[in-house]
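One chain is shown next in structure tokens, namely the form predicted on its own.
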Amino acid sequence: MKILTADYILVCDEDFSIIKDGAICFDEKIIEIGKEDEVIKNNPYAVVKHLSKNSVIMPGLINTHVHLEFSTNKTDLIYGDFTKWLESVIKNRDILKNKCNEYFYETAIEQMLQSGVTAFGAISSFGGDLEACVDSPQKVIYFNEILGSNPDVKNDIIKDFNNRIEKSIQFSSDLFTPAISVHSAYSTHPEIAKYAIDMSKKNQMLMSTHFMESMAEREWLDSGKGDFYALLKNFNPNPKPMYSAMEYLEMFEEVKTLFVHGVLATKKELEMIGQIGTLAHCFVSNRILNNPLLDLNLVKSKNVIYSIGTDGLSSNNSLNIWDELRAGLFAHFEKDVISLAKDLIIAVTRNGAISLGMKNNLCLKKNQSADIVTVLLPDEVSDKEQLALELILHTKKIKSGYINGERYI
């Protein structure tokens, strides 16, 4: 049984509670949280560690959407236009995949660890990252992805998908949870998507899918025109949209789904997303692929819970979640910076846990999992209302981290 004390504890509950001169007592789960004197008095046999001045205790951070399989990319892919980027991914896919060995997976995971990410949602297209995710100290929701627009090869696609699912299920544990991802409406035939969705329902697996990431996708699903027509013609001499946007969303109505991006979703589509599941926002990826900024005011008005993902190094230069938070802070200039900073911290803690179905990681309170990180600020905070903002502005690495009460940094 351990006790940590700090100048501040960021609880990350619905009220954004902050405890000044606080302490947290825990083993695998949180036993007590409150003022330092009271927690120490109530738990006399715990080992007490007083953190340095200007320390902050907060929940472990959650990256809800990350692709590890192209972690070798630096300058191989084309940025500035989503369709050109996608073409470059298709062109370089095998090269990047084959170069990405355990070293690159482990390096990517380590960067997340050092930034305080204690859980992440990994999108796996090929299964090459499976071993690294299983061996990671973090809690991993492992989304086996399926895609394919040609029904003539449906059986081969499903066979490969089933093999990857079965292999990942063998490693199921408290730290590793297999899940399912349907890539997108423009890339996945309805028969293939339905197969994956039915499997998700049958096995009660969490689902994820990319949705309305680009103007090209919006135009394609709405009218069958735009940049995607020329791209998809490389695979089909007469390509046509396989769904409308609403038809695609309706397929997921009976399964909890994490929708990713949604930057061009309509008000009606956001309402449906809020009813079905949650949304993941990827600030840097959207920016460097020249996609729009998510309307956070609209998202809030439609009662959509949003979390944050770094996406992969195929469309980002960092998997450090603090870099992503700073990008979001600086991008959304339409919002008050103090309230936005609080929302962003909630997005990578409480909302991340909701999005990945982690009911024991909602905040720092009794009986929740002891997934805890500590951060050291460069100086004393003048006003605790500024704490979330100061954390985002100044943090690059955490000071220490615990997963299920065990220290990993």
Ligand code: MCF
The other form holds:
Amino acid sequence: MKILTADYILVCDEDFSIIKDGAICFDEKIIEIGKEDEVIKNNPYAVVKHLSKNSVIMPGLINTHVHLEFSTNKTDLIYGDFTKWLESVIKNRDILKNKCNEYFYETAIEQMLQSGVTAFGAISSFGGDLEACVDSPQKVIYFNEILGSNPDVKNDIIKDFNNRIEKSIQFSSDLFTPAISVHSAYSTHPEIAKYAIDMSKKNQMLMSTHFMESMAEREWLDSGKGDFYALLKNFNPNPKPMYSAMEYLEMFEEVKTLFVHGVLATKKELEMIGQIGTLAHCFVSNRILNNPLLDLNLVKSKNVIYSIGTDGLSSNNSLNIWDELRAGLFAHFEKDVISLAKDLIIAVTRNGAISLGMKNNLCLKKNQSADIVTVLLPDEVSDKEQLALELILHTKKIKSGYINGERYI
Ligand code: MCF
Ligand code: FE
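Follow the form predicted on its own with the form predicted together with the ligand, if you could.
Next comes the full complex, and the chain you just saw is listed first.
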């Protein structure tokens, strides 16, 4: 049993409570959290560690959307236009995947760890990242991806998918949870998507899908025109959208789904997303691929819970979650900076836990998992209201981190 004390504890509950001169007592789970003197008095047998002045204790951070298999990319892919990027991914997919060895996986995971990411949602396209995800100290939701627009090869696609699902299920544990990802409406035939959705329903596996990420996707699903037409013609002489956007969303009605991007979703579609599940917001990826900025006021007005994803190094230059938070902070001019900073901290903790179905990681309170990180601010915070903002501005690495009460940094 340990106690950590710090100048501030960010509880990350619904009220954004902050405990000044706080302490947290924990083993695998949180035993007590509150004012320093009381927690120490109530738990006389715990080993007490007083963190340095200007330290902050907060929940472990959650990156809800990352593609580790593309971690070798630095300059191989085309940026600045979503369709061209996609074309370059299709061209380089196998090369990038084959280059991605243990070293790249470990480096990518280590970068997340050092930045305080104690849980992540990994989209696995091929299964090459399985071992690295199973061996990582973090909690991993492992989304086995399925895609394919040609129903003639449906059986092969499903066979490969089933193999990967079965393999991943063998490693199910407290830290590793297999899940499913249907890639997108423009890449996945309804029969293939339905197969995966049924499996997710039957096995109660979490679902994720990319949705309304680019203008090309919007135009394609709405009218069968635009940049995707030429691209999809490479695979089918007479390509046609396989769904309307609404038809696609309706397929997910009965499974808890983490939608990714949604930057071009209409009000009605966002409403539907809010009812079915949650949304992962990947600012840097959206910017690099020249996709629009998500309207966070609209997201809020439709009661959509949003979390933060870095996406893969295929569309980001960093998996450090603080880099991502800074990008978001600087991008969203439509929001007041003080309240946005708080929203972002909630997005990367509580909302991440809700999105990945991690009921024991909702905030720092009794009986929740002891997934905790500590951060050292460079100086004293003049106003408690500004704590979230100062954290995002100044943090690059955490000082220490615990997963299920075990120290990993
Ligand atoms: O989220 C980004 C952009 N949108 C769609 N797909 C991906 C992203 N990052 C990686 N991908 C992968 C996706 O999982 O790229 C491939 C899929 O395997 C594109 S379809 C050949
Ligand atoms: Fe993605």
